[in-house]
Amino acid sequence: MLLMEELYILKRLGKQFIPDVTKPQLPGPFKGRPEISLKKVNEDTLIALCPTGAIVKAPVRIDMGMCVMCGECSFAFPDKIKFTTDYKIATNVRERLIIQEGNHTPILIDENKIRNEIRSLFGRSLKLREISAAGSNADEAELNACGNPNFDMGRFGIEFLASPRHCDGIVITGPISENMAEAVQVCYDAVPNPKILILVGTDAISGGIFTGSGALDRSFLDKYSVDLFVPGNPPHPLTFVNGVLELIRAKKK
């Protein structure tokens, strides 16, 4: 009996585990990276749209580190915003979350801006912990997903770690709030170096919704270079996954 019922699960659902990470295609709703048109439309009212101010104009932009990828400028313009189902938007440079009209170019690792200790040390094993610094949970989901069956990130060697002693990184999600940043500093601190920083999320990265709040203290921010921003409101596990592999491991030529 428990045969038949596994069988009617694989039949319904297909094979759960994900072979290649680098190459799965997710379904139409998913929102991955932008793609903005060029065709003309009223910007003042498309920069209304936005809740974070993650749209400008001259030229039309979008910043992914801002973006909560409600879709409402993709609703209300569709011939001039559309959503794709690239997932691989994770980048080591801040400036390339910025997705320009009429640039449809993928966004990619900087190969140049990779320290040398980070592949050269953690390119066979990286594990890390997670700092929820006034996350809504919805980041820090995803990122327990990521060493799920499915996903697997572990066989990557990739794993985390409950004590920041035995970790080589810290993973930040949510906007850091007052109250978590000192909680933020004491376990960077503990880490041993050379260490990475990874924020994960558009509230980590530039504080989402809550950006300018009072009860907000992203000084820690200001004082360290971050290895790898991984956007999304909440970012898929393969953003994450594909984006730290990258990071650590050189290409294969």
Second form
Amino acid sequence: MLLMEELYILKRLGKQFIPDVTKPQLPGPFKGRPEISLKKVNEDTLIALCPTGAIVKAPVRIDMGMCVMCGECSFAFPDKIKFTTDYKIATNVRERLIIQEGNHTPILIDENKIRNEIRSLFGRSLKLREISAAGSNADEAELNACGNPNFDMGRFGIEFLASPRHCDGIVITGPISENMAEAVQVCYDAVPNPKILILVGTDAISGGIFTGSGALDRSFLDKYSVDLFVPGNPPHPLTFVNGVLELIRAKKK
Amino acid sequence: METTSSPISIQNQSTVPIAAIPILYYDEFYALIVAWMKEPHLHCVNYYAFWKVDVLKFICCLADDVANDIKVLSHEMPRKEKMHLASITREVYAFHIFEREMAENFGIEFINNPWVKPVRYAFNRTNQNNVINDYPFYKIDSEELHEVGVGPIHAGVIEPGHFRFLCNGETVLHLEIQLGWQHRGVEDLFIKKPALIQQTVLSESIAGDTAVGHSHAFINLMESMGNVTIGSRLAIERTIALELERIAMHVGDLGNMNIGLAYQLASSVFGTLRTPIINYTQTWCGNRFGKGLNRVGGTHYPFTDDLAEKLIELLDRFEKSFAPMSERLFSLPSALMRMEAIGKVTKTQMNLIGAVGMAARMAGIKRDVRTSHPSSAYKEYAIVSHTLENGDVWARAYLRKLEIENSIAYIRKLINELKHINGPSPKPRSAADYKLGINSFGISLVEGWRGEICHCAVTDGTGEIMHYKVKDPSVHNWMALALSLRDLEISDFPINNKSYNLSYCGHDL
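Let's see the other form, the form predicted in complex with its partner chain, since the form predicted alone is already up.
Every component of the complex follows; first up is the chain already shown.
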């Protein structure tokens, strides 16, 4: 009797998983990869709008590693800047996060820059240790969501684990506070080689809105090369899942 | 300069000239606070200090739940080598967090304060030789006892902090919580980054899980200090967003608590029910956490009739799964066994530590800014606030259920009211459209899903913000988690921790 009741609850909930995580469309107001037109605008006014200095001029460019997705630029200059719903914006080359006016091509992974061992070793199983280094808990919540029944990245062998000893790499969220700097290093050192390093969220990639705070210590990032940048404030789970999949798996021909 | 005039009382979301706040001698300041705090309907919503050139100004704000006002008083102390004050904490325990913060940031010695434990090792603390990773945890000299240390990095994908358990076998004698690893210098950045959009984005990043709550407090404060009025339509739209955040976080927490008590079905159902709510927020404003929604004076994302219709449909669907699952959970003996009388705290304890929000209401304290100091839509349309007496894990779970149902009913009521108000809401104001009052003090209280959020700002002679103060409900409530663990088996920690789900970054700032 009780079992029937529970089965009934499950049935009503229905299937939750997204069959193909590379396909879903996100609703209109979602801000993904921006497209900048070649329309002439007062570039100084445009630059001054940005809270994090992510926009530069001549030519106009937006650095998605610094953008906090507030959309202020697109509200003021809708003909100049338009945020598309393209959520596949993760890449392994920092410069590829910089979108230039007139360039409307997707952000891609540079296949030539992927270290050989990444695809051969981690292609079918990637265990990650997440470090929240002063992350605001939005990025963390979205990373947790990646493993929920919806996005279910576990089906690809991607999973967050507790012990760095059991992991293949670390994922950092947050701008890295001075108080967390030592813990980040200790945790990174504890992961066996070869290992990968992923930065998730604008705060981790550039410091975001916290750039210039006296409470940060980002020197860890000067020492190691980053294998994947996942921009967003916070990044959508689909951005993370697709980014990691493209990093660890060769495209089906 | 110092007077003996009585404190002023102001309303929530209001602004006064800083000169209107009486400056009391410390002994009067002390005596008045101690006397007032003996009244159960008064609690301290903020007590902090800041440098006004060479004078350290202390501002104390006590919320009165019966008179529905906030009493504000201040004290001033010139800069000197050794600064000391008699500790209020020894009389009013809830002041511990405020005095510890001031001791850490300004080097003030609070005489007779029982334990000046560091708060967050702020980057601008007085003693730079104190570093967080060397913190000496409380110890008991005993052959029988052992310690369990957890953190700063925890097992799951969550924020960092350190829990140190002093145990006798499996039983926890004491849990000491040390925080600070999340410190990003938020309050300082409000001054360093003076553009309105910078400050607004910052307010959304104080705690990412409370983006709507904290930004709501920020824009309410700016509108009060800048004398910007908004229509009731916009007030309703913002309040709907705030209540949606409450529903999403509460139902997500119920999911997490069920992981803690090993009821897989409920954890899966509740966890899954959070998704359509935050996806709805994304359909509204493009962000699953509601970032971008709250802006001073207006909105980029008006709540259209279409959105209203979709929300009604969503809430109907939500209830159809939520109701049978919560009914099942709260009648299942094996689940109740893991919740009832586990991690119990008393009303007296919660009053002592100045608990706010859910942590107060689950232990019999009627404390809810939405009813005692209403702002936004709560002013015009009253909301019900639930209180439970038990103070255990069950009460923290069941209160979430009640608050979810209450928020759904309230959102339906607000959407109904919207039909009579013409839209759409105006576009946001730019910083050039208004000016903050000069030499003013403003306060804004908002009941976020965890509890009372308090933002205070002080402007200088040109109307620029010279000091900004943020207080997240977790600042008070972390002590509640520590008290819940006393004499409990250490294996009950996860479910207790999840039952509070407190903010690390809200505390560390």
